[in-house]
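Okay, so here's just one chain, in C-alpha cells, the form predicted on its own.
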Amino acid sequence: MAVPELAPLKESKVDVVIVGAGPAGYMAALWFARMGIKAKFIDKRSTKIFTGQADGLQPRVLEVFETFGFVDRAIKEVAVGYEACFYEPDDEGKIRLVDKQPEGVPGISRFNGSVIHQGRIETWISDAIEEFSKGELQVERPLLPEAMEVDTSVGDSTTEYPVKMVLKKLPDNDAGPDQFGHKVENGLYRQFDGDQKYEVPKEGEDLEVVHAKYVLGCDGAHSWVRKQLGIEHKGETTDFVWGVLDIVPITDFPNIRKRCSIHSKNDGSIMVIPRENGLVRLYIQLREVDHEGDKLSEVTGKKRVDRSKLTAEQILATAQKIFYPFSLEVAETHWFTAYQIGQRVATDFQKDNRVFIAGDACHTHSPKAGQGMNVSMMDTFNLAWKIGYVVKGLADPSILHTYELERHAVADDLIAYDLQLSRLFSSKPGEISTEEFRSVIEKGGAFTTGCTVNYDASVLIDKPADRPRTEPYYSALASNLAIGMRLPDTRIVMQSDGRPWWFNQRLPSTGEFRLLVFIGDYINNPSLKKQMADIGEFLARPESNVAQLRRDAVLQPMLVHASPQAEVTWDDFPAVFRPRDERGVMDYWSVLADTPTLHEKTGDAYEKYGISREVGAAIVLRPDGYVAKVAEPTLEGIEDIWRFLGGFLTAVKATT
C-alpha cells in the first residue's frame, strides 16, 4: 500500500521496525537490544497478555534461552515432559494404554521439552530486553501499521532509510481481541479469518510516520506485512476442526500428568499436554461444528465456522466421550479455542532484502507437534543478528540472503511433518495403523527438539553445496560435529580456576563469532605447541585486526587444550587468548581445558566432537551457535578461516 500524503503528528528514523509482539517479534527485539540496534517494536494489541495461546518450549529454544541468561526462570516454572503414552480403543470401545515412549530424544540436549503459558515466556524475554537496552526498547501499543512503501533505488545501502511506514495509534478499547460473547477467555479471534480490518489512513487521525532501514513482519498468520509485499501464503486447509481446553481437571485417568495421544473408536482423538500449576491442555478433535450458513472464509475458502457457537462446554463434552471409560470433569477452565487444520508456507520470506517476514507470517500448521512458537523464535534468532551486523556496518548485506535459504527449508520440513502428523491424528482406528502412528511420532522426535536443523552451504556455512540437508556433513577433523548444525553441548573446564562448565554456558549470545581452537595435547605433541604459537602470532598481528574485532564484539578467539593439567602453566598460552583490557585487567575466561576434574565428570569433549587429541581442529561458530567452518589448527588453517570470514566481515575483508 502506498503511503498517502498526510500530516503526521510525529516522524522518526530507526534501524528496524518490528511489527508484531509475538514470539518471533520478541526474539528479534532481544537480539537488537543485545546488539545495541535502534528498533521500534509495535503491536496492535493493548498491553494485556491473554492466557492460553502457544505453550511448548523445545530443547533447542531452551538452549537459546540459556545463552541469553534467563533459562533458570524457565526451569523453575515449566512442566517438563519425560514420558509419552499412547491409547487406543479395545473391542468394547474403551480406551486402553498400548505403549509408552520417552518424550523427545534422550541425550540430544540437556533440556527436555517443556510447557508453560506464552505470557510467561514473553515476560522473561521482555525483562531481558529491558536489561540489555537499559529500558530503551519496549513494545509500543496499540499501534497499527496502515501503509508502507519501499524505495528500491538505494540498493544495498546501509545508511539510507528506504522503508516508509504510517502507523496509527488505536484507542485502548479498540485494541482488545473479540471474545465472541463468551465469558471464558478464548483465542477464537486468532482463528479462521483473523480479526483486523485495515483501512487507508485518513487526515486528522493519530498518525506517525517512521523511516526505517529494515522491517520485520512478525504479525501472525494473517500478516499485514506479507500482504503488502504481495507474497502468497500457499497451502491447504482441511475441514477438520479441533478444540483446545486449558483446564484444571478432575479425573480418574491415570496418566493425566503425562503427554498422551488417545484415539477413540468413534468419537475422535485427543492429545493431553500437562502444563504448569496443575493445568492440563487438551487438544480435542471436533467431529461436528456450526457454520455461518454457506458463507465461505476469505482465508481458507471453506465454510466459515461460527465462532460464537464454539463453546468450552461443547469441547469438553466431546472430550468426555473420547476419555471413556474414564471420567473427566473440570475444576477450572482458564482458556479455550478452536482451529481448522491446515498447512501453509509463504512463497518468499523477504522482499528486496529490506522487508522480512517471520514466524506465523511465513508458516502456519497445527499445534500438535509443539513447533509454532519454537520455529517462530528460531526464525528471528537466525535473522536478527544478521540485520544487526549489516546495520552496524560489520558485514556485507549479502549475508541477509541466507535467512530465506536457511529458514524456508526448515518451514518446508515442518509443514511436511505436520501434514503427516495431522492426518494420523485425525484418522480413526482402522483407517490407520496405530504402529504407524507411533512410528511417525518416534521418527519425528529428533526434528521436534529443534536440535537437528541443518543449514545449507552459503557465504556463512562452508561445506559442499551439493550436500543434501538430510545428510549431515562432517569434516574428518571433527567427525561428530556437523557443519551447518548447532554445536552440541558438552562439559568443559575453565583453565584459570578449574571450574567445570557446560560449554553452552560459556558461549552467550553476544553477537560474536567464535574462533574455537582445539589445539589438542600440546604438552605431549611438540608440533602442536608450535602450531599454537604460530596461531597466536598470526592473530596478534595488527593486520589480522583481532583487537578491533574484539572491540566491535565481532570475534572472540577461544582455546581448548587437552594436555595434563599438572604439566600446564598459564603462560603456555598465547596472549591473544588471554588479552588485557585498557585497564590492564586480563581475560581469564577464553582458555578452556578438556581434562578430568576433581569434582565432576569431564574430559571427553574431544571424543564427543570427534576431534583427535593428537591433531586438533579449528572451528568457526556463528553468533547463533551453528558451526560455520572447520579447519586445521595450523597457521594455514587459520589463514583459510580468515579468507572465509573475509567473504562477509568488513573488518576482515580489509585484511585479506
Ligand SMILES: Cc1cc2nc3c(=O)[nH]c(=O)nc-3n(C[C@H](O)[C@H](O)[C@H](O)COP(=O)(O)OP(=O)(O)OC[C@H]3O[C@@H](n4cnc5c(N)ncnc54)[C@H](O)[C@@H]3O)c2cc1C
Given for the second form:
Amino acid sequence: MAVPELAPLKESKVDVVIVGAGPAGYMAALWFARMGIKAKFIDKRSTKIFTGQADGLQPRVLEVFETFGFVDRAIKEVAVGYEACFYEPDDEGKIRLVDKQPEGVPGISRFNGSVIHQGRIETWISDAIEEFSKGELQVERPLLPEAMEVDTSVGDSTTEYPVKMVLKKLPDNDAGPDQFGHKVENGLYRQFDGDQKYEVPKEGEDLEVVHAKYVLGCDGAHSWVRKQLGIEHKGETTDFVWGVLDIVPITDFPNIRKRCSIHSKNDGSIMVIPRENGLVRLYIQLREVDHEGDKLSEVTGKKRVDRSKLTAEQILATAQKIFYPFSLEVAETHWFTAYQIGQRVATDFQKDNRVFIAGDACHTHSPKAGQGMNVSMMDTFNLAWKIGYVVKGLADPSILHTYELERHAVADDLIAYDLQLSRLFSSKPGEISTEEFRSVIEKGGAFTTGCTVNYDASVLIDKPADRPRTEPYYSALASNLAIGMRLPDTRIVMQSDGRPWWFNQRLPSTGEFRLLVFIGDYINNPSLKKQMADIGEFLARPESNVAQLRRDAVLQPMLVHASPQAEVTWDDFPAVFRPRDERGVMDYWSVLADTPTLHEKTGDAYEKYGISREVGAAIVLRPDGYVAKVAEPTLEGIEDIWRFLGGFLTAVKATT
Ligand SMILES: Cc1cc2nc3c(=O)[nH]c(=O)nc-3n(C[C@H](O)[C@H](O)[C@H](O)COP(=O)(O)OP(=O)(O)OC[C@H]3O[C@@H](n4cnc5c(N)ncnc54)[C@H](O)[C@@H]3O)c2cc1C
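Here we have the form predicted on its own; I need the corresponding form predicted in complex with this ligand.
Complete assembly follows, chain above in first position.
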C-alpha cells in the first residue's frame, strides 16, 4: 500500500531492510554483517524462537556454516543421521522392520544430515552476525511494516533510496503469538491461517519511516511483503493434517535412535527423527481432526482445522496406535504442532529487482523432507552477497536477475519432490508398494543433501545456455567439477607451513570471488612454469587492478600446484599469489599444494576434480562457493576469465 500522509516522523536511511527474522532473514543479515552493509533487520514478534519448529540441517548448509566459522558449534550440539529404517505392517497389523539404508548419500559431503531445533540454529547465526558487525546489526523487535512505496522512476540506480517503508513499534502484548491456552509450547499459531494482521499507519502510533535501496521480504509463508508486491502464491493445500511431537520417549521400539519411516496397517504413517539431548521428533499423520464447522479457510480454501482442539495427547494417541506392537509413552513433551499439507510457489521472487522475497515467502510445502529452513537459508545465501556487491558499487545490478533464475528452479524441484513424498506418506496401506516408497526416498536423498543444486547459465555462470539443470555440465579441463554447482570439498596442503586442510576451510565466506589457478606439476612440465609466470605477470599489471580487488574483498587469486615438494621453493610462485600488505607482511595463505604430506593422506585433489597435473585448469569460484567458470591456466585463459568478470564486476569492467 502507498504511504499515507503523516505528521513528520523519525526517519532513517539504510541500504537494505530485511523484514522477518527467521532462517532466511538471519542468513541475509549474516552476509550483510560480513560485508559491512548497512541493514535494518526487523521482526514483528517480541522474541526469537526458543524450541520446536524446523530441525533438519542439510550437509550443504553445514558446509556454509563452516565458511562463516561456526560449524563447530553445530557439530557439538546436533544429532546426526546415519541410518534409516523402514517399517511395514504384517498381516496381523504389527509393524516390522523391512529394510535399512544409509541416511543421505554417503560421501557427498563431509557432513551428514543433522538435527537440532531452529532456535539453536538462529542463535548461532545471530552470534556470528553480532561478531561480524561488532554489535551494529541486530534484530529490532517488535516492529511491523505497515506501508511500503517504491519509486520506480530511479530505474536500477544503486545510489538512490527509492523504497519508503513505514514501521510501527508494536506493544509487547500484540507481538506474542496466540498459544490457544495450551500448557506445552507449540507451533499451532503459525500452521494454519497465519497470524498476519493488516493495519494502516495512524497518527499517534509509534511509527518511523525508513528509506532503503533494497528490501528483502523474509517474512514467512503469509508474507506481507509478497502481498504488497501483488505476487501470487500458487499451489494447493490438501485435507491431510499431520501432527508433530518433540518428546523424550519411553519405549521398547528398538530403533528409536534411528530415522524411521513407519507405515501402519490402518492408522497412518509416522516418521521418527532422533534429536539432540535424547529428544525424538515424531511426524504423525492425523486421520481424525475437528474442524470449525463447514467454514472454509481464506488461505487454504479447505475446512478450517479447530486448533484449540488439537492437543499433544491426541497426537500421541495416534502415534501409539501406529507403533503397535511396541509401546510408546512420554517422559517429557517439549513442543508440538500440527500442519496441513500444501505446496505453493510464488510466481515471482522479486519486483523490479528492488524488492525481493525469500524463504517461506516464496515456497511452502510439508516439513517432511526437512527442507524449508535449509532452502530458505540458501535463498538468501544466494541473494544477499549479490545485493552487497551492488550496494557497494562493486558489481552491475544485472547480477540481481540471477537470484530468481537460480532459486525459482530450486523451489520448483523442492515442490515436485515434496508432492511425491507427501503422497507416499498420506497413502492408504496397499496403495503404494514398499519398493516405490523406498525408491522415492532414495532418489530424493541426493536432493535433500542440498549438494546437487545446479545453477543455470547466466552472467554469473559461464556454460552453454541450453544445458538442462538435471544434467551437470563439465569442462574437459576439470571433468568432475560441474559448472554451476558447489565446489566439492577435498584435502589440500598449505604450501607455506605444510599443514593439511579441508579446502572449504580455506574458502571462507568473505564476499570474495576466488580465482583458483590449478597450475599442475610445473616442475616436471616447463611449459606450465612459463604459463604460471605469464599469469602472474597479467595479474600484476596495474591495469588488472588486483591489489584494489583484493582490498575491496572482491577477488582472491589462489594457486594450487601439484609438483613434488622436495623440488619446490617458495620463490617459484609469482608475487601476485603471495603479496605483501602495506606493512610489508606477506600473505602466506594463497598458495596451496596437492601433494602427499608426512602426517596424513593428501594429494588426490586433482584426481577428485578431474584436473590433469600436466594441463591444469583455472577456476572462478563465486562468493557462495559455486563454480562460475573454468578456463585454461594460460594467458589466454586468464584473459578469457577477465572478460567474464568484466561482464559484471565494476573494477574489472573498467580495464577490459
Ligand atoms: C513442524 C515443522 C517442522 C519443520 N521441519 C523442518 C526441517 O526439519 N527442516 C527444514 O529445513 N525446515 C523445516 N520446517 C520449515 C521451516 O520452519 C520453514 O521453512 C522456515 O522456518 C522458513 O524460514 P523463513 O525465514 O522463510 O520464515 P519463518 O521461519 O516463518 O520466519 C519468518 C519471520 O518473519 C516474521 N514476520 C512475519 N511477518 C512479518 C511482518 N509482517 N513483519 C515483520 N516480521 C514478520 C515472523 O515473526 C518470523 O520470525 C519445518 C516447519 C515446521 C512447522
